[in-house]
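The chain below stands alone, shown as C-alpha cells; this is the form predicted on its own.
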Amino acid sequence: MNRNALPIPENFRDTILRCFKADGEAWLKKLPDLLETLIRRWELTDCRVEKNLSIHYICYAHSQRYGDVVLKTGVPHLELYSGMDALIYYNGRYSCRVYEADREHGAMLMERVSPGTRLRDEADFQKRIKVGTELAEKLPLVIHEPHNFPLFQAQMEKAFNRARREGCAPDAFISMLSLAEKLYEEIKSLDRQKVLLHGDMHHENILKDAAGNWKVIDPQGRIGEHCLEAGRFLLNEWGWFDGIGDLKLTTKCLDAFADALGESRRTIASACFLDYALSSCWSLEDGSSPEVLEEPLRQMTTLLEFVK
C-alpha cells in the first residue's frame, strides 16, 4: 500500500506536537514508515483513518483472518501500553479483543465492535445507567501477577502536586483538592482490594456489537479501588445528559452505582468527586485555561451534599 494513502491529519499533528513535544516530532516523521509496515505485516485492505483523532492514530481496515478490524498506534507513553495491556488482560471479557499488539513500536490490532453503537446514543436514561452498573461491577480485574499499570493513588498526587505548583487554578479549586485527598484517605481506609480499572469508561468508550453486547473500548488501565470505576461514567453522564445541579438526578445515579458495588452512596459521590479533581488538573495540564474548571466545579459543589 502506498504510505500516502493514509492521511495524517494538521491537527492530530498539532495535538502530537503539544502533548509530547520532541518526541511526538520524531514519531511524525516515523508514521508514514510506521503505518506502512503494520499494514503490510497484518495484511491490512479498506483502510481508512479516524475522524477524530485525539492522541492516538487509528484507522479502520479489514484483515483477511479477522475480518473488520482497528488499528491503532500512538506515541510510546506509559498511558498507551497500560491500555494495550488492559485489553489483553480483558481478553474480550465486556471489551474489545487484541488480536495482534506491536509493543516495540505501540500498535495493536483489535476487534472492530460493529454496528459500535455509542451508549452516547441511547436516549432511555434508566438503560443508560443500566449499562455503566452492570460494566463497573463485572469488568475490573484483580491482577494477581507483577504489573506496570499506574495506581490511581499516584496519578492523584502527582497531578494535584503540579496544579499546586503550577498556580494557574483558582483556590476554589485548589481548596477542592484538599478535600478530594481526605476523601481518598477514607476510602483506603476500609482497606478495599485494588483492581485493574478501566478508568475512562464513558459513553463513546461502551460499544453496542451485532448481538447487542456493549463492550468497551480504549482503556486507560490504572489500578486502584474498584468503587472508582463509577467516577468517570457519572462525570459524562452529567455532563452530557444536562444533569449538572439537579439533586434528585444525582442522587438516581450515585444509588444505582451504590447498589450495583456494594457502596454507600457517600463512597460514589467520593468517588466522582475524586474523578473530577483528577481530570481537571489533567485537562489544564494539556493546556486548557481556568474557565475549564468551571463546569467541573458546580457539579463537585453539588457532590458536597452527599460527602459532608
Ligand SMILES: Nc1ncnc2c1ncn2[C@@H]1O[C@H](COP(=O)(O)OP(=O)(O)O)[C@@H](O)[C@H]1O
Given for the second form:
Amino acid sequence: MNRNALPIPENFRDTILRCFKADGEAWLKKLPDLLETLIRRWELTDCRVEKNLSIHYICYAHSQRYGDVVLKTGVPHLELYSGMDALIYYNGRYSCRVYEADREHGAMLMERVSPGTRLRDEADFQKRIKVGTELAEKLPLVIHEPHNFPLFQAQMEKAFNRARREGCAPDAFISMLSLAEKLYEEIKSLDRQKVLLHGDMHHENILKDAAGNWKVIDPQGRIGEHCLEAGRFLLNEWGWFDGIGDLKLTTKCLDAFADALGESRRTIASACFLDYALSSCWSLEDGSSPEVLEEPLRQMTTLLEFVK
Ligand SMILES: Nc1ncnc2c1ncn2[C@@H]1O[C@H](COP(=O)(O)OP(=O)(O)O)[C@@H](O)[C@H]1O
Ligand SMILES: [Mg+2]
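Counterpart to the form predicted on its own, namely the form predicted together with the ligand:
In what comes next, the whole complex appears, and the chain from above leads the way.
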C-alpha cells in the first residue's frame, strides 16, 4: 500500500489541531504510518477516504474476509474508546457490527452500512420520527458488569463548571445551567434504571442498509436515564428541519418520544433542555464562538413552556 494513496485533508488537520492541540499534532504525525499498518494487518484494498470528516478519520475499503468495511480511527481519548465499547456491546443490534478493534491505537474495522442512506436525507417527518423513536426505545442496554463508560451526570457537572469558570458564554446561557441541573434532579427522582446510551443518536448517525433496516453508527457511549436518548435526536430534528421556535411541532415531537419511552412530555422536554445545555458547553470547549449558542438558546426558551 502506497502511503500517498490515502490523503489527509487539510480541513481535517485543522479540526484535529483545534480540538486536540498538542495531542492532535502528535497523532497527525503518526497517522500515515498507522493507516498503512492497519491496512496491511486487516488486508484492506480499494481504500477511499470519506469526504466529510469531522474529528475521526474514516475510510471505506474492501476486506477479503468481511466484504465492504469502514476503518475508523481518531486521537485516542475517552469518547473514542467509549464509542468503540458501545458498538461492541450493541453487537450488531440496530447498529453496525465491529469486526476488528485495535484499542492501543484507537482504531476499528466496522461493517459498512450499505447503501447507507442517512436518515437526514429522509424528507418525511413522520418517517424520521418513527425511526428515531424506535431506535431510542430499543437501542439502550442495561450493563450489568463493571465498565468504563462515563456517567451523564459527571459529564454534565464537569462541562457546566467549566463553562461557569471560563466566562465565555453569555449570562442568558449560564443562567439556563442552574435550571438544567434542577431538571436533572427531577429526572433522577423518577428513579429510572440507568442504561448505556448511544449519546449522539442524530440523523447523520442513523443509516439504512440494503434490507431497509436503520442502523446506528458513531455512538459516544455514556450511562444515564433512558429518556436522555431523546435529546440529541430532537435537537437535530429541530435544527435541520426548521423546528426551532415552533411550539406546535415541538409538542408533536416531545409527545412521540414520550409515548415511545413511557415518560411524560415534561420529562422529554427536560432531556432536550439538558442536551442543549451540555452540547453547547462542549461546542464552546471545542473552540466555537459564543454565536453557536443562539439557536440552542432560542429552542431552550421554547422548551421552558414545558418545564417551568
Ligand atoms: N459503518 C459505516 N457504514 C457506512 N458509512 C459510515 C459508517 N461509519 C461511518 N460512515 C460514514 O462516515 C461518516 C462519518 O462517520 P462517523 O462515525 O459518524 O464519524 P464522526 O465522528 O466524524 O461523526 C458518517 O456520517 C457516514 O456517512
Ligand atoms: Mg457521526
